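Next up is one chain by itself, shown in structure tokens, the form predicted alone.
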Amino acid sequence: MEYGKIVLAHRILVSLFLLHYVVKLILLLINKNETLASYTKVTKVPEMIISAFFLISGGYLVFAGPALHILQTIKIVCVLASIPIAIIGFKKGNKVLALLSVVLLFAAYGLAEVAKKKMRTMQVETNEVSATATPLEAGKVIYDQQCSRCHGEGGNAEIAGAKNLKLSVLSAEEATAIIIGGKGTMPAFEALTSDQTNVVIEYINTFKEQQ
């Protein structure tokens, strides 16, 4: 299965998981204990299935994806902490713990969105590129900063569904459109200037020469 499809499936599972626990939390907070008990009993098996696939898909994305951003690491900690807290909170009818577990889940979701947005708007530190650098040297610096996490140093790592750049047949115009606009699981690097995009493409083209 493609990485992008697993990302989509994981997001759907996360949404269902959050919705389920929000319903349980509301019932607990308004003291609908009998309704909560009935709802918990009816949804026990679906909850187990959703939870299992939620954790499995999340684990896959961690190990098959690019190196984790600090915000993503905090997100994982929040999720793992929320599970035992939720079990104890809802089992004992502890409203504080139950609320805390849901807050942690929403915090994890929020951190994931912030990390994704940060990746999309990430700026290139131009002072790291020497003014006397050749286009290939400048392209390498930008590539290492922005692209190597998924494409790898040689362009063929294929992490998180990234395309093998050594096999790319895209024109410079097509490559530019994808870099600036994004495609699939690849974020849009709108912060790159046209000159920066051009030198990156020039550097990427060297991968084809190494075959």
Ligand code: HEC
Given for the second form:
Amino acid sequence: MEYGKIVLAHRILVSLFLLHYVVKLILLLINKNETLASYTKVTKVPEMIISAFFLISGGYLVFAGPALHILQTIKIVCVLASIPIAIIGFKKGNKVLALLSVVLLFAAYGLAEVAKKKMRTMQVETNEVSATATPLEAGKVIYDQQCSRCHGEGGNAEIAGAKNLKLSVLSAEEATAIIIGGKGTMPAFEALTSDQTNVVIEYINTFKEQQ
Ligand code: HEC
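Please supply the corresponding structure for the form predicted in complex with this ligand (the preceding block corresponds to the form predicted alone).
Okay, now the whole complex, with that chain kicking things off.
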């Protein structure tokens, strides 16, 4: 299956999981213990299935995806910590622990959104692209900072469903549109200037000659 489709499936599972735990938390907080007990009973099997797929898809995304941003690592720690806390909290009817587990889940969700946004607007450190660098050297600096985590050093790593740049047949205009606007799971590099985009395209064109 395609990486982008698994990202989507993971997001849907996350939403279901969050919604389910919010319902459980509300029932617990307003002391509807009988309703909570029957809701828990009815949703027991679906919850097991959803949690399993949620964790499997998350594991796959980490395994097949680019190196994790620090915020994504903290997010995963929050999710993993919330599981035992939720189990104990809801089993014992402990409102503080139950609330804590749901707060951790929402914190994880928030961290994932912030990490996504940060990666989109990541600036190239201009001081690393020295004024005396040739366009190819400048392109390599940007590529290594921003692109190699998915496309790999040689352009053909294909991490997270990234296209093999050695085989790319796009014109400079088409490549620019994808780099600035993003496509599928490739983020939009809106912060790149047109000079930076041009030199990075010049650099990725060198991959094609090495075939
Ligand atoms: C998070 C992973 C990721 C990062 C980082 C990334 N890309 Fe991509 N890139 C992709 C994916 C996925 C595709 C395929 C998009 C599609 O067609 O659905 C792609 C496609 C492309 C294409 C189009 C290739 C073709 O022939 O269709 C170009 C060009 C490209 N990337 C250049 C870059 C450059 C330059 C950078 C750095 C500024 C970069 N990418 C950073 C994931 C990434």
